[in-house]
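As a starting point, one isolated chain is supplied in structure tokens, in the form predicted on its own.
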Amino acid sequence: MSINMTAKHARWPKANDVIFGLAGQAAEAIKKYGKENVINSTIGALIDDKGDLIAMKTVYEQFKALPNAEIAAYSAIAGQPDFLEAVQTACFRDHRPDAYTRAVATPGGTGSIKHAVWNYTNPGDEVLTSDWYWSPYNTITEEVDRKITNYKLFNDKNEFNIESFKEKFNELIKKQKRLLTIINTPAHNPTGYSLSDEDWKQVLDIMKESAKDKDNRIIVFVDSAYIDFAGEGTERRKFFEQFSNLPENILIIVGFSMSKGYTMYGLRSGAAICISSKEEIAEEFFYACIHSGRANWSNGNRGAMATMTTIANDEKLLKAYEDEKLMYKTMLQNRAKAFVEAADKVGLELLPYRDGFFISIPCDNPMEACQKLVDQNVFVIPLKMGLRFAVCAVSEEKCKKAPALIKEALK
């Protein structure tokens, strides 16, 4: 007989990572074909056309130009404050709110996830969010007793489908009193779905509706984690002026991550950022998030935040990351342009892609899809409901090629 030593609370089936798995399948394969036989879409960075990781020259440079000192010491638990306030401006630009903002530094974006679920849930709450989604949301929230419930993303025109929404928002907030929803936006993982100002529009009016209930308390986190790559200059960032003076039993916290934007992929720095129009409610999430960062990881990367307050307060510096920046988010949108017009070619279905790293290709038997592919040496993720394809991995040429391969597979 078997005997346990975890808790029960520690126990989990096991498994092991999809992604990394396929990812690795990947690798075996380029090692035996070569690089220009396999398209490996598993990795959700930038590659470049040779296949390398592309790690920006502007924000290595400042990294390692850091004193060690610097590199090594702890940060502030809450995060160096002038990183505090560089990362606000990184993330608002010109369309910062109205109102009350606090931020406070974590690993990356799911540390801010972490933050929003553990302290703005109560045990047995359900987290609400779109039936596409990244699937850690799920291990984060299982972790601690919550579970996600989903929303249809899209309606049958294939558009954000605000019915299906505002149908689960009402039904939780009703049932729970307290609601947190997660919104993967701009640049969705893994449809590339950014939703529109009015979209955006038709979720608060539905929330300020539910908010005349003063006994409600609404918490919508936006997992801002591409929003480096989406749309053209700042355009993709209009939306957060709608976060202005909003009704106090409303809370948006904001993820940001420095993932992508600064290709700090390990280094693993990012921000939660709250906007209340209440000081004392900003205040509340200030303390809060301490307290929890201090129990799960103490405090952050302070190395990372140097870097990024170093570029963010230094023009010339600033200008040489934007257009770098620029470069590479510009060979992303031909990527994926790519793509789009091939699979338009072969009549191959996609979900609406509008900006990131990633297109997703609905199926009804995803891993059986993926398999085919993997004969093929085409390596794509399975998900409950279709294929992630990552055009950030994958050169322009290969998205040309891919559509068809997948088309072919899903015969």
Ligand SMILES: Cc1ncc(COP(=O)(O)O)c(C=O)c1O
Contents of the next structure:
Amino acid sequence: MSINMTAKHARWPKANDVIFGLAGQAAEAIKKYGKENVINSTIGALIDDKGDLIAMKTVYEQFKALPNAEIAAYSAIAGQPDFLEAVQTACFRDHRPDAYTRAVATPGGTGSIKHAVWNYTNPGDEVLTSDWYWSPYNTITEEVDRKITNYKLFNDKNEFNIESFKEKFNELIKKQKRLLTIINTPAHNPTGYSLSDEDWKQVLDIMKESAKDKDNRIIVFVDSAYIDFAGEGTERRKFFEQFSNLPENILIIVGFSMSKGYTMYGLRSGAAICISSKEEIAEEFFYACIHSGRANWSNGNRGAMATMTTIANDEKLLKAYEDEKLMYKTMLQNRAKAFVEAADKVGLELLPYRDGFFISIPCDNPMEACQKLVDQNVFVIPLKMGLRFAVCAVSEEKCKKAPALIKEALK
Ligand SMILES: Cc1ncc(COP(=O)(O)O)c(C=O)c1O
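Show the form predicted together with the named molecule, please, because up to now only the form predicted on its own has appeared in this conversation.
Once more the chain from above appears, this time first in line as the rest of the complex follows.
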């Protein structure tokens, strides 16, 4: 056994990312058997029917038209001022809450999660999220000596499990007096669930009750990474209005990502946007985050910010961008509909899907099922409690075929 050079806190199990591993196997299978004979649903990005990554034309035309110096320059630590305006409009659209808001640019939605975890929890704290969740929440929290605790996302009737949420929320707030809850909605990864406006009302009622204890500090992180691909029009943004006039000890932080909505995955841009009934609390958020920003990544991607601002401030460009995005949203919705209908036909059980890139299939032996599917040239992601199928990456035609193959593998 050789010595450790890393500090104690930096020693983690040697793990290869399962997703990238399976994506590699899928690429091999495509080479060997041809695209038409492989279903690769491992990738969490929009892929066209030919198997190529979608990069929105209306976005990259503007990005590439920027002067070199605008792409090359540093941005302000907090993000460019015009971007900080544009990103709030892009996030809230016509459902802006009646509250004080402040935004800080972050490298993707991931940076905003880091800000929330670091600045709003103490070492050793438990962070609450649902039992089906995006695994980097765990990576981000354990890195800084916090840990994830789960409530059950669904009850026996496959509805949002408000009872389980209430129980865990009350247990942790009682113990810690400070609680960060991460809610990934709309278009949850990996299930595709979106909290209804009524679900949100119930969640906020529980929090408001708890906020009567003035010593409690309640922070809600709304991970909206997939919001641009949810619902019709802006209906899936209506819940933002419920963040109006909250008690001052409830703070909302929205994680906004440009990765999916602008197909800028690798360009690393987004924002953390806070919502508070108190101006000083919003300002406190701002200064805490710019300190963290400086300490972690210094500043964000100026070219990505400028692209959003250019599009947002030009009616014609904005319309063209929205039209292009709608075309891909419709493509995604058609694929998901095909998958859900085909699953229904063959009696494959799914978790309640509403929107977004992924659909989950609960099962007992995800690893075994995944391996059986690999043998059929179907590549899905094994999770702790089931399989994740990425409709974002698979053509409608293949989305129709996959449920029968998955049903067979689960027998
Ligand atoms: C649930 C969820 N949150 C946040 C993100 C953030 O992504 P990014 O940092 O690329 O914006 C992702 C991306 O896959 C995600 O799936």
